[in-house]
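Let's start with one chain on its own, the form predicted alone, as structure tokens.
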Amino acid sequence: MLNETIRTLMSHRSIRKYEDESLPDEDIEKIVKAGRQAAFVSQMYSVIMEREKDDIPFGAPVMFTICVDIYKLEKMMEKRDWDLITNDLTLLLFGIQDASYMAQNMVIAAESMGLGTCYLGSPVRTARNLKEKYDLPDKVFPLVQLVVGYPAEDPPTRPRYPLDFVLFEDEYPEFSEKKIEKAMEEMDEGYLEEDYYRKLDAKISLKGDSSDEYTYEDYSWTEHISRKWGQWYDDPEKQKEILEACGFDLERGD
């Protein structure tokens, strides 16, 4: 039998539909105190909240923009006269984790009391402009942001791997053309069944002159991930310069 926190964390649905009811003042106190008492390397992390309606997507009446925070912990470490020498790339690592173990407890916070929820990934890309926008200093990069609200949606659950695809005892398995087929089957299916890319309108287009002969009838979670990272971003100088635009420097050595 499932617990409470298992049917929640089982129940997840991003929602991108919200009513147009703001959030109490003592929610959002809970759902910060609960995101800080997740696991952490170092707590660094801060969280930006804004309820500004027109830069929140979906209607949402709240979203949190959850940085890596390396700067605090420079002031802190400097109250104790020493220098943080650690280079920025191991930093920028732990912080990721303090940051996300944060977000998520937050989102599972949020559902646990009715709220509905949904990550923004776009700041990793955006984050120059968040910079200026929320006056970040150097050595805070914002990871991912979250909008958070009453749903005005029902949505199912998303698909995901089959449990053997992604639980591996003691060592990391060959896979078999056979096992690959079947999550891949699996995970397409369940998404051509809920028609999720043909309600989202989000089918990526092809590069160059390729012809597309996909229609939202056969489009589903394969292929729409193979176009993401068969795409995009293949130049990793671009992601370097944004996080140098916020004061990480990557190549700093002994």
The other form holds:
There are 2 protein chains.
Amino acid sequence: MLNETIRTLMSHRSIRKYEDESLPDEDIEKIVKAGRQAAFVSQMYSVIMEREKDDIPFGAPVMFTICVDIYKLEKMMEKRDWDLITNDLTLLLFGIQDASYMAQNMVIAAESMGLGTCYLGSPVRTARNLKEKYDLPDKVFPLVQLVVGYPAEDPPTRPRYPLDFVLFEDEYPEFSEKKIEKAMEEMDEGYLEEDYYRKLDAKISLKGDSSDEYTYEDYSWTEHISRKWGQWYDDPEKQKEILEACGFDLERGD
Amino acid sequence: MLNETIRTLMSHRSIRKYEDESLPDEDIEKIVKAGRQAAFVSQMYSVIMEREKDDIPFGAPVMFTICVDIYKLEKMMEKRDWDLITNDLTLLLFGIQDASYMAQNMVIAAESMGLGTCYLGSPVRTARNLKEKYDLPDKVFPLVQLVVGYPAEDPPTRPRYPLDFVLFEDEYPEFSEKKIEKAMEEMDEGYLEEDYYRKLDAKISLKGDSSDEYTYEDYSWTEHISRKWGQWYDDPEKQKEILEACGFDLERGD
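Given the form predicted alone, corresponding form predicted in complex with a further copy of the same chain:
Next comes the full complex, and the chain you just saw is listed first.
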């Protein structure tokens, strides 16, 4: 009933263990060209690739760093005697879409070729290091990294919210307590069945003196996201400083 | 040489004219389920669907509004007695990725089924209206809209930057003037060949008194993006107000 492409989309899971095998140039080219073909606002993206390096996670042969790139845009506008006047916040809201659509196309292309992929979300917080490492000019923000290679593991797909917790017709509904609880339950039971966090040893520690009563027997998705967004990244100034270090000033033009 | 999925990715072009034909429920479900299966940080998304409405652009039978949804996250955290402490800027940088990966999967799924799609980027600036229209709670930001239906036109794919203007190995290069000019030329000539802006009658007017010397004979991509980002959205406060109206306060926690 499902075509090949939808079967590819439906079977996505992140791969965190790779064969020690290089990716041919023509496959890398296919992946990036498929990424480039995504719909765009203004092609506000660049991709930095690393190959066969020790610092690529999970032993993957290739890592792509997908960046929001306003630098190229400004260069081209300069050549036409135009100044970039749009504020950096608006540019980011569009540019992150450009970069993300491209990244997701790269994932789909790679997976359709039998390759595994894993996004790394860390650049949002470590952008300064990547700017230095890759010699990024101002107004290039490394948004996300993507490792690609031949899978050396075959994990199941992760659970998702029930469809009626994601798709709404005509208006956003009022959720009953029961509906929220059901979504939480499906996510939590799904992750526990897969023993997801134990396998990754990915429990987030509790800050401060609180003693942790959770073990991998009951630590699951909603506990994990609560610890993540309930303990980390409280200070907006720090995120602004990261953006500023990359040449994005949310006050510019004010 | 290319598999079915990569052929689908490579043949993407936006469709702006649709047959007057409804989309079966099961096709809508397939599209949204494929979207939901994208990699995520924390499933920070919701989708509002409209069907068979006069206000859907291009006569398409279905329009999806893909939102960054922190409201559901906070609701679930409340149930676990956790406060959301991450700042809104960081949440947006991750949440926009969640929503975009989902949106792009929806595009690919739809196109693999022979359907046409077109993103509408306007929500970034008109989010307040959509919040009211769809009764969105605070901390739900409508990021992008996507119309889907049976194509009633068959336009060519749009040009893209040369690959060596997008993909770099190990470090961001210094561009020669020639390289920038070549990228601009390829984009501009490609758009002119397709008569892209004339067909859409999409020329952006010049602000102020400047007389416009461009006609659809020479108005092309780099002129278009220069007029867009060189004339619009200068004030960061206005973009912040739009986000604030949707419950995102970039200073919260400061």
